[in-house]
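Have a look below at one chain only, the form predicted alone, in structure tokens format.
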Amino acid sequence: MIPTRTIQLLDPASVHTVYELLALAVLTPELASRVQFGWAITIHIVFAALSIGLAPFIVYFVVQEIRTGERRYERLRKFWTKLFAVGFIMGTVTGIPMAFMFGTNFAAFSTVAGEMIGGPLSFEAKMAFFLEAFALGILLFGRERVSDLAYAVSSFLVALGAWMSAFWILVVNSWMQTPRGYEIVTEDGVQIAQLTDPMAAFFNPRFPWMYVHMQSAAVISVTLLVAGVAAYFVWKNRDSQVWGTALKAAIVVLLVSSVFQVIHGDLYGRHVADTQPHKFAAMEAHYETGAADLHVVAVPTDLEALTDPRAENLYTISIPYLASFLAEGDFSAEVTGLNDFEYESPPVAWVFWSFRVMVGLGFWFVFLGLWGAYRLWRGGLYEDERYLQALMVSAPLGFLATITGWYVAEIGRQPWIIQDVLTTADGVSTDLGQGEAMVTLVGFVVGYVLLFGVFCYVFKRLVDEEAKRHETGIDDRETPDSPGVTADD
């Protein structure tokens, strides 16, 4: 294990002067770097999930358009391809600076892990990003310029690029969670992780769990977005064939994917308990070693409970010993408490509450899927005002669940940037000053807020344009051989 150092933070309990209050607002280089990277991920993951989850829908709409020649599939393909392109651009703009942070904010980490993460990150750019960008050009401007087969292949390549990009990124992240296939060696007096087994490193124990869970989360996020937009247009025009088609497809996908995610998440939790028991303990705010209850509902009873959730300061509705069962498959299994780990605990409040938001939303998505399936079976889907309104309100919630799930995965790993190998404190650039860290943090917060605002504005413009077509009924006029999209459409 690489030796660690400790960065002491000012204890809020000792704040007595205005000077100390100001000192609290100026974060240490380590904490500022963590917040900066976390904020960048919070925004970037929305666009990453949009690309991953929307790609299969676009493939479906393209194939159905070619197979049937129906205008409803053409309209859906045009609308969602435009949004995909905007999300792709925003994902690129918000993603590239994150790679630079490995050098500016986490140079020590890059020195240690460069040999392990450099290859997958390069593969992501050369194998996935360029493929996706090339095929997206054909998808956007090639409908009248290439054959039906070539156009369908371009949609598959866009989806392949998006999913392959996630593959290589999660190879890196999963290795940081459960590092394998390396050995620590000393070069020029510096300890580094040297790659010894690429297959063991790339397909480490965490990778399959993380990849499946992330891809499923992205699909659910986009499915809710599609369902929400479709519900809006169906709510405005009950006879819309275009958006009625999208709504029905989204309900089927939501039902299947949300149920799968709950089952997979339960199994994933047991893997986390085996490989990162401190993260599992933080997810349940479990401090004392022993059998653990599962807090189904947790309500803070005082202000301190928000920042330090414990059994004595929460009002909970709990299922006795269920957390033990989730961890080991045994109701009497002993779960190691946070107090018994040799290293410091992660920020428990972030992990504990993020986990509950993620799980709570997950069950809400299952309920929406079952509700919609019932309406499809019994009829009256388009007339169910409450269901349409629930879908509209829930449109962004999949992305919120994805973000909070990512918080559990990343914050729950603390204090390690590479589990049991390198702490985050030791991974921060040694020559990074406090002023520099704060300036860049503020810049990233403002810049990414503006970028996300631009995306929301463009998305609203796309919806408004579609609403105008909706008012004239253009979207529902079927033609046997409807024209393809042009560069001017």
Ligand code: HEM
The other form holds:
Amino acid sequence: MIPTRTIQLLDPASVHTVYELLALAVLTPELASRVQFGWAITIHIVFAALSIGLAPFIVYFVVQEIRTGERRYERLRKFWTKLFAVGFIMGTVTGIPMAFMFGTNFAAFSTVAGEMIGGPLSFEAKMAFFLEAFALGILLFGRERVSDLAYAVSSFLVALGAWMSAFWILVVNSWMQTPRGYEIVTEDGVQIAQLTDPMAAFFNPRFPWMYVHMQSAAVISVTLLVAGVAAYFVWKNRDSQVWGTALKAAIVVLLVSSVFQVIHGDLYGRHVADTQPHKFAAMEAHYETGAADLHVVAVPTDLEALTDPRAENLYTISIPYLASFLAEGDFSAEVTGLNDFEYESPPVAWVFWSFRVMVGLGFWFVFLGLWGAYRLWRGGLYEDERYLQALMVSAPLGFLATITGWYVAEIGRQPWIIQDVLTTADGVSTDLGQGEAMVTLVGFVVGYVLLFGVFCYVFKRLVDEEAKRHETGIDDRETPDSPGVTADD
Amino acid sequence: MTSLLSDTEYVVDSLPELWFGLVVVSLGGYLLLDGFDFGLGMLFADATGEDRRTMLAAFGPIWKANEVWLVLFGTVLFAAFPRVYANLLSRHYLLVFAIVLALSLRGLGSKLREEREDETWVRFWDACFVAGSALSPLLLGTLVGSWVLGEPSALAAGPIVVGLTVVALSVVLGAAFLGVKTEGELRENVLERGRIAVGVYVALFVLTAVALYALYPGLRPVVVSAPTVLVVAVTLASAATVLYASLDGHYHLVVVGAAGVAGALVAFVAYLLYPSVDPAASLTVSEAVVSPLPLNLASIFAVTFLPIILGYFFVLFSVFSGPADPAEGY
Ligand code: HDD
Ligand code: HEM
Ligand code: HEM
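Having gone through the form predicted alone, I am curious about the other one (the form predicted together with protoporphyrin IX containing FE (HEM)); can you provide its structure?
Now the full complex is given, and it begins with the chain already shown.
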């Protein structure tokens, strides 16, 4: 690889380094496909979670708008529907490539698992995507064309579509984590997983955990976004009824859902330890079989601890033997260490630190919920500058927790693409060339950075526009039509 | 009577063929419905100001639902013939991502142009919208062409001619759709373009047939056969309907004619393929199909949900029937 004739002007050693860096940047088709898929879904999940979490809020605003006739709900409905519309387009633009990537990059996987995952993906299209796209057409453009009731129903159908979409896609993913209901048969010399029991396959042991945890994560993510935006407007204008309403609603939802998520996540961890012990060991960077401590907080003291965390070398605040207890319900139980699995370990650093970020944020959200509840109870919510600022800063953090949670689930599953059935290396398209794989990888990285940038820009403009209305007040067409809501702005 | 969820037998013997039919129907549904949008996007290029807003008002409520037919086509193919899905997409790796890019430009362009008033911004996203609307049918047609013709690469004469044919068809469809969604001068302009496009389409369709005959000796018996004659006859009759009805002001009939043209093309695709589903990999329907249990199960879902989906389109097109009004919206 390294040429002997180097350009004389340059120091040979530095040329060497450049070549090494280049060689590092050119990934094998396998690694390029994995990074491409991982990156694409990292962006997709933001928009998917936005739809899943925002849809119920919009239903609430629409129903309240129709029931009470109050302007503030109409304002909230309009603001969030605009964001929903942009997010939905982004969700489609990022979702369609994901569906194709099963065929383009993971053709071998699609052949082996076609019977298991093709069905659910097509059910998703038939039950969820059509419903959501149809109902959204009415929600966005049909306010004047349909009755109030039909309008409220279509907002509900949008939400139903988003939640069903998550249902089927998580059937697929959970099956990859804990596969059931299939049989390996050989067809034309190729081994494939043949469906033998749909109920066992769809409602595999992981599915209920994953669905509940994911939907709750989406609700938390959006609630924090709503709370952050509302806090910003309240901070600018303490009399804003519109955004005061949104802020209070968000705090209540946040408290309930974040407490739920922490408890649920704890139980979920036990289930993972039972079904995917190597992932659990990676989550705790536990290499040697034996009793394990739970590391509540880990602080990397040097670069190596960051890139290669090992339970025994970390500076941690740990609860002795708790990981043993979590895994086995017994404080002295042996937890199998990563060194004792027959296959290679997943990239432990990613799994370990992602898990820490998710759990850390989970506790932070509970704290925010409690703080808000205290303010609701004791009063002074709008005057608590600190709290409003904390909410603004936390607006994007729910999405961060969601992404890192998925890193735990997906990277922790490696080297398997289907646990104990097929490795990722064997799942990649066999005829995929390095050049092609690199071109699209770079395309996705650049393209999605731009895309995400455009989304943030549009979001910022929406917020600025709303802020301007605070200064200029509502225009004359918008006289408050319900008594008591005159201090609309 | 076989049990619905039998794992040894298909509910009906011809179930694999029915699913081949469903693959073709969802491709046809996509070609027709998103064809309206692609054509609209291309005709958008030489409209201005208020006309552009009217066109976008017609496009807004429906294009997303139309686009889902592509997802339906892909996932139906995946559910029934996973090996074909895997082969087709991995074989045309770069083309698939080019399609994704073109579709994204179309979708983003239409939405983002509204987000700011200033001219450079609007012009940039309009250009994306038009380019995406023209490239999507071209590339999709090329993909379908190389699938049907069993070409290992899409960079061959046959597939590219098919791609151009689909572009012309989309203009016809877009014009027909705008014929019922607009009024006055805009309508007449658009229909005039539609008449030119239908002529171009017929010429390209003939060129495709000639190219098939000349370049693919294996397909000669198929090209000169009674069903092909029927396809040509339906194409010509439908094209004539488009011409006559658009000159005579029967705007809904123009849509029927355009749909006839599209239907004939899809039928021809199915006829060229069958009994193969993946000529390049020499896979026939019965070889590539999944085992009975998943197909029986998928059939239950299809029978239940396809009527519901048609219902969505019925409601959507009736709620937004009549001339589009740019002032409406949320
Ligand atoms: C707002 C987001 C969020 C928050 C606050 C939490 N999680 Fe989480 N977590 C997710 C969002 C998430 C997710 C949506 O990203 C994942 C990925 C796969 C899944 O089912 O949910 C996930 C996965 C996930 C997994 C791995 C599942 C697998 O491997 O399949 C575990 C063990 C936990 N979580 C545990 C927790 C614990 C103990 C938490 C609290 C202290 C917690 N989660 C808070
Ligand atoms: C939406 C949240 C998700 C995120 C953030 C996510 C993240 C990731 C990441 C980071 C990888 C790369 C892992 C590695 O190479 O080390 C990956 C791989 C993969 N994921 Fe996911 N994933 C998500 C959901 C899903 C779902 C729902 C499915 C299936 C339906 C899925 C299927 C796959 C497949 C097939 C791969 C490639 C093979 C592999 O690397 O194992 N993912 N995902
Ligand atoms: C590998 C995994 C995934 C694939 C292949 C995939 C595929 C897609 C596709 C094709 C679309 C566009 C549908 C349309 O045209 O309307 C879409 C949108 C969507 N996806 Fe995904 N998706 C994946 C992961 C996920 C996950 C993990 C979730 C949530 C848990 C999710 C939730 C949604 C939702 C709610 C939408 C609707 C569009 C939106 O509002 O963003 N997806 N997805």
